[in-house]
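What follows is one chain in structure tokens, specifically the form predicted on its own.
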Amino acid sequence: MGRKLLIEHVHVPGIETLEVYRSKGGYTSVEKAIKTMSPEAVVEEVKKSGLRGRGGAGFPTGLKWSFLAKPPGVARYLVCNADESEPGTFKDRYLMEKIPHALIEGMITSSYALGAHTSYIYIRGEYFYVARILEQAIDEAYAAGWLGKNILGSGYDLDLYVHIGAGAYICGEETALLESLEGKRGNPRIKPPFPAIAGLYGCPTVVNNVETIAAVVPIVNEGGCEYAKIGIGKSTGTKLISAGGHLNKPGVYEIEMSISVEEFIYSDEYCGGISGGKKLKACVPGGSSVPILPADLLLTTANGEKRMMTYESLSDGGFATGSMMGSGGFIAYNETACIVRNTWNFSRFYHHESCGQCSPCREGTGWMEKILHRLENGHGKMEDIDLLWDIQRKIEGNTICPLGDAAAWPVAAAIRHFREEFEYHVKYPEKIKDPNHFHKQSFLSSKQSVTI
């Protein structure tokens, strides 16, 4: 069994309450940080830990914190990104719903380290009931003196607020989130300036994901060097994975980043194999925005090594043969899944969620959805496949925020690894309308993969 640093006590009755959470060692990181450490020392421990952002980008957290500008007399802010709108991802919701004080403790400790006296948890509108759980826990923390004025008699003050978003995927991008938090339309900002220089209300701001902030608690409690001993290389610590799709045991798992993808899928400790006794066909390892991988490239790298559940191993070989850890939204597909239909479904989502600010994304996502719909419904042409490739290529890297990339990568990877399946939709338009026939077709081998 791997170590559990975040959800070890998730099944303890009453763990959502302050009393039970404290009985399991809760808020000791706040005590240690405020009573025995300087803010700079806390930042240094996070640097030593090697903790990387758990929201998708994987940027070193301590390094990000060190970029925070500190002009005298200017407020600083910590904003928790709890928008979690990435299809296939639900681990932050699980953490907030089951152990809300873990996030609140992380917010206090992190805010102290950053010199922030007002902090926010920006939560997606669909998580309304989770917001109420957080607000109740925050009320408990205020009543017990963990929030408010003069925390633990240290002279440090902190106010923490929950802000409910309006249901826009784009607000998962940090600058769009800040725009929304300020009461504006959630359009991403052009960077630079980065939030660390001019973020919320034009002041220095750090935006971190729920899991990232919660991970600060065990880092401060155990020390950054101890945390760094878990995992492999630059993939340190534990990672929450949202496992879904055709798995025997879907759910949220906390893994040490030293296990293989094969172990995660097939071991009884985790997902327990592919449901229905069927074969694994493909997987999206990090949420809908990362490239899909066929089974053989998912389990082994291009060099024939076991693919590990780490940032480096999942991306090994670049997008030609690899993918990304992303937000940890692990979606497995068995041999009956239609990759064209799946890609169309993702494209519908990204077209709907594009803010429309950049023309490549605004127009390109719509065209990709239309073409994929045509292919999926038996009206496609062979040239549509190359047209899709051309459109995604003109979106990637040409937008203000990464939503354009997120829309382009799934299309590119699906064509790269499953082009034969796209061609089948063109050649046999009547057969694809009969799922019983289509599901007998085998598109399991990445040897069909092509690079365009």
Second form
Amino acid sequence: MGRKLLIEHVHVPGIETLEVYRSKGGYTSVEKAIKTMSPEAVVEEVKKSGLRGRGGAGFPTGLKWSFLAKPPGVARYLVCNADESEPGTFKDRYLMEKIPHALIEGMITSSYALGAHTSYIYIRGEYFYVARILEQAIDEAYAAGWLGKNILGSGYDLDLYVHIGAGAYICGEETALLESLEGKRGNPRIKPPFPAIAGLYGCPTVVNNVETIAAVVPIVNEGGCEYAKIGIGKSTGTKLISAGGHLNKPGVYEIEMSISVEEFIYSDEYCGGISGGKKLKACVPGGSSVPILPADLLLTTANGEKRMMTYESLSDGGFATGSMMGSGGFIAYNETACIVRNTWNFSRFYHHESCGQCSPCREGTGWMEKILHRLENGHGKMEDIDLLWDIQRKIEGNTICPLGDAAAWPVAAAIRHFREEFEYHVKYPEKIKDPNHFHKQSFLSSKQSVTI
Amino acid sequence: MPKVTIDNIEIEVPEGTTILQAARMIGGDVVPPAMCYYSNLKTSGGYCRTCIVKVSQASAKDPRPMPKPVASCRTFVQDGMVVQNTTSPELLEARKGVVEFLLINHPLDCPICDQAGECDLQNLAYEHGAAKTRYDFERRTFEKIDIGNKIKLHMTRCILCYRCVKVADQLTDGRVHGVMNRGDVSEISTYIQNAVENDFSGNMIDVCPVGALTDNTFRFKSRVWFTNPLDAHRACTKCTGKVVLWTKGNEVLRVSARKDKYAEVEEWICNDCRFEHKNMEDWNVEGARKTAHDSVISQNHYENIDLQKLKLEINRQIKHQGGKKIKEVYTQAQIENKK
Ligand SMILES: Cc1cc2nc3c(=O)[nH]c(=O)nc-3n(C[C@H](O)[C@H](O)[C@H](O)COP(=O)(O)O)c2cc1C
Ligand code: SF4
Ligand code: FES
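Having gone through the form predicted on its own, I am curious about the other one (the form predicted together with the partner chain); can you provide its structure?
What follows is the whole complex; the chain from before opens it.
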């Protein structure tokens, strides 16, 4: 059994209450930090832990914290990104819903480390009931003196608010999130300046994912070095993976970043194999934005090594033969899945969610969706495949925020690895009329994977 | 003062200059096209992405290239920065992509559009676009909206440059933001109507790079290239009163602000001058308005060519840009001859 640092007590009855949470050792990180450590020392532990952002980009958290500008007399903010809207990702919801105090505790300890006296949890609108759970937990924490004025008699004050978004994926992008939090239209800002210099209300701000902030708790409790012993290389600690798709046991798992992808999919401790007695066809290992991989490349890297559930191993081979850890939304597809249909579905999402500020994303996402829709429905042309390739290439890298890239990558990877399947849709329109066209007979590719 | 090199031309610029401004200081072909940036409007730029350039060296201190093309209108020059615009084929290809994106949902109704002839998108498409479209789906359309009785908003033509929103924000009071909805169904907000009471709302028409905001008092009166633009002024208490009169015979068809060679308004004018003074007698005419040579407006007006200047320009282009544009017109032998 791998170690669980975040959701060990998830099945303890009443763990959502402060009383039970506390009886399981909750809030010791706040005590330890505020009573025995300076804020700088907490930042130092986070640096030593090697913790990397769990929101998608995997940026080292300690480093991000040390970039925070500290001009005298200017407020600093910590904002928790709980907008979790990436298709395939639902780990933050699980954590907040089951153990809300884990996030509240992380927010207090992290705010102390950053010298923030007002902090926000920005949660997506569809998680309304989760926001209620968090607010309940915050009320308990205020009543018990973990929040408010003079916490633990230390003179440190902290107010924590939950802010509910209005349902936009783009508000997960940190600067769009800040705009939205300020009450404006959720358009990403043009960077620089970065939030560490000018974030919320123009003040220095750190934006971190829910899981990142929750991970600060065990790091402070056990020490950064101890935390860093888990995992391989620069992928330290445990990671929440939300597994979905054609798996026998979909759900949220906490893994040590030292197991293989194969073990994660097939072992009974985790996903328990592919559902329906079928074979694995493909997988999106890190949420809809990351490149899809065919089964062979998912399990072994291009140079024949076992692929591991780590940042480095998942991205081994770059985009040609690798993918990304992303936000940990692990989606598996068995042989009944149609890659074209899946790509169209993702494209539809990005088209719908583009904020519309910059032209490549605003216009390109819609164009890609229309072409994919046509291909999937048997009206496509051979040239459409190359056209799609060209459109995604012209979006990628030319936009204000990474949503454009996120829309381009899945399309690129699908064509890169499954071109034959796209061609099949053009050649045999009558065979794909049934929306479940690969259910009875799966698509047989001449090779396992095609690489451009 | 930082030194920056753009397309092999070095220039020293004041601290806090953007790449686009630096390129404009050099002038000529190195200037990237800009569809959303506007020098007179704060926080403008960054949206359309036509002004992207490649930064092959970030600065003298950090000589690494920037990983992605950057918006030159929103990126500040650093000492030792090396920028490629027309000298980078990949960049020109990426820009062509941006132009294509701007055009796929544009109605291309130039034959019935008042902006034709003075449209930045037409000029952009002409210089940087492809001759044929690859987009074969239905284009998006919107209903036309009247913003007060003087301004017409035809959202179907809009490229969402946000310039009019900034005019409404910065020149008029009481507005916060002006775009509704998201993605490719975003539209300029009708709340902008509230700005119409203001004396300077008419400037929205001038900043619009396309025909999305047009002057209701001029709509369908004439193609701009059949008009005779004149510089004129009047004593005005609200603005400087310096305008361009678009005339036919003795009739004033339209009054607009004066624009520089980058099609940016030099001085904002008030609605009083713009909409309420359509008589020649209201104005002191200074003389003919010089229009940029790439505009079809100038087609009907012949000007003397300064041969000495032309020669210098040709030599500059040959030296710095491999004579890209000139080669399109002249053969190598002709160029040698001219030298
Ligand atoms: C379009 C888009 C959506 C995003 N959505 C989320 C999100 O829902 N949750 C999240 O934590 N990060 C999201 N991010 C990443 C954030 O911008 C930011 O990098 C992250 O919150 C930083 O936290 P971390 O360092 O703890 O990972 C998104 C980024 C983009 C470009
Ligand atoms: S890439 Fe898309 S989501 Fe991001 S700023 Fe541009 S239009 Fe908005
Ligand atoms: S002019 Fe720079 S992005 Fe539009």
